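Presented as structure tokens, the chain that follows is alone, the form predicted on its own.
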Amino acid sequence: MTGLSAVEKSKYESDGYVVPSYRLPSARVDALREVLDNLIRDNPTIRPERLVSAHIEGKNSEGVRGSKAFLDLARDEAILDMVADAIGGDIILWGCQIFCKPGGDGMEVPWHQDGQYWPIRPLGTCTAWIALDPSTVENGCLRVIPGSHRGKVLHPHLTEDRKDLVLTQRAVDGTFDEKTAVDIELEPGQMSLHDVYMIHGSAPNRSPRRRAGVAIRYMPATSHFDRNLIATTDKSGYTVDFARRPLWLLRGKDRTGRNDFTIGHS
């Protein structure tokens, strides 16, 4: 068994976010981005940021052909031994999208909280957004502001009109002081995980250099994802299917007996 140390653990629970020092073996991570880079030529349409429900085999119902290679990597114990620290052994996985920012063009994403987009009741979610490519400062790493999952509560956010954002849901200001935010700078194979409350975002890839991650989204199965809470919809700044998104029960129990499992499997 592997795991969050006591150290990493009391971190997430405090701060909303840490970085393991566990991370993926790098002949694993390099077949990884041949499949990304597989992927980018199969979706010639899509912006790399948007590669939503990546780990579903062939084309999605919203519109992305994805691989089974990333629901592999979804079931990694080592991954999971770590989120079950996080949320608890009853590990349910429902969602995972590659955010890949090209050099030069790579798009910003808002100051915004997860859960602002999720139908999930009551609200938890664990990501472990892993990194493929150097995630750098220069190449708009993920900027987190600990301690803002504190107290479980959303925030006020506005929609932006602009085609330059992955997301266009804005945290609104004065929600929180920008001057804590902390840069989580990542090698290959080394990932962060962070809470469904954690305000979060990045900067655009002005710089030459890709940055590429996966963020592989796994829910306590102790919540309902409830598929009629959020209509199929663009308003993201892309297509989600929540009505038909699949769902999978990876370790223990569904405590609430109302998450279907059979709803988008073939």
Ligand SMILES: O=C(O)CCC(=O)C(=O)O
Second form
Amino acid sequence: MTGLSAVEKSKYESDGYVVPSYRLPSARVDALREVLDNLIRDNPTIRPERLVSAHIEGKNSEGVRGSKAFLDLARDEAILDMVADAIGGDIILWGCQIFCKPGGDGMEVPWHQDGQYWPIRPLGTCTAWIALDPSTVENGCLRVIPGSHRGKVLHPHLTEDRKDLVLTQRAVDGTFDEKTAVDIELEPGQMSLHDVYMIHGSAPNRSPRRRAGVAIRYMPATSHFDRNLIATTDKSGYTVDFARRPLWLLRGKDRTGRNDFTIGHS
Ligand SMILES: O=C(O)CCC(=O)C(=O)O
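Instead of the form predicted on its own shown above, give the structure for the form predicted together with the named molecule, please.
The complete assembly is shown below, putting the previous chain first.
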């Protein structure tokens, strides 16, 4: 067992995010980068910032051809140990998206709270954002507003009508202080964990260096993935199909008894 140290756990609780000391071995990262290169080649019409459900092998109901290599990554026991420290021991994998910003024209991710988009009640998710490339201020690393998850409040968002954004919902100005933002610079294989209520975003990538990361979404199995709440949506700026999204119970039990683990599995 690895898991978060006491200091890391307390940082996640107080700030809404943490960069744990654990990192993936470099050979694993190299192999995943190769899988990503193949996915980009196999999905020529999809922006690489929008490779949603990349963990589903073959073409998924959201139009992306994914790879089981990312499902295997989501099942990594060391990552699950840390996620268990963040959200408890009953863990459902419900999503995975690659945010790969090409050098030169990598898209901005506006400031947002993930909870704005997701049909999970009570709202809960820990995202493990794993760097496959160096992720720096220069190439548009993830930025967070520490403590913005406190109180579990969803702040007002407005819809942006801009083609150069990965997501369309942006937290309204005045709901947070951008001056308090922290840049999460990561080396390949390093990762951050962040809470569903935490405000975060990232700048465009104007540098020549690609910035790729994979965001794996884990919810506590004390919550319900309620497909009736949002079945299919393009609120994020591209279509996501929650109605047919497969769920995997990776640890523990479904405490709600209402999560459906058959839908979407072929
Ligand atoms: O990769 C990014 O820059 C943004 C990621 C993000 O918004 C998320 O993981 O929820």
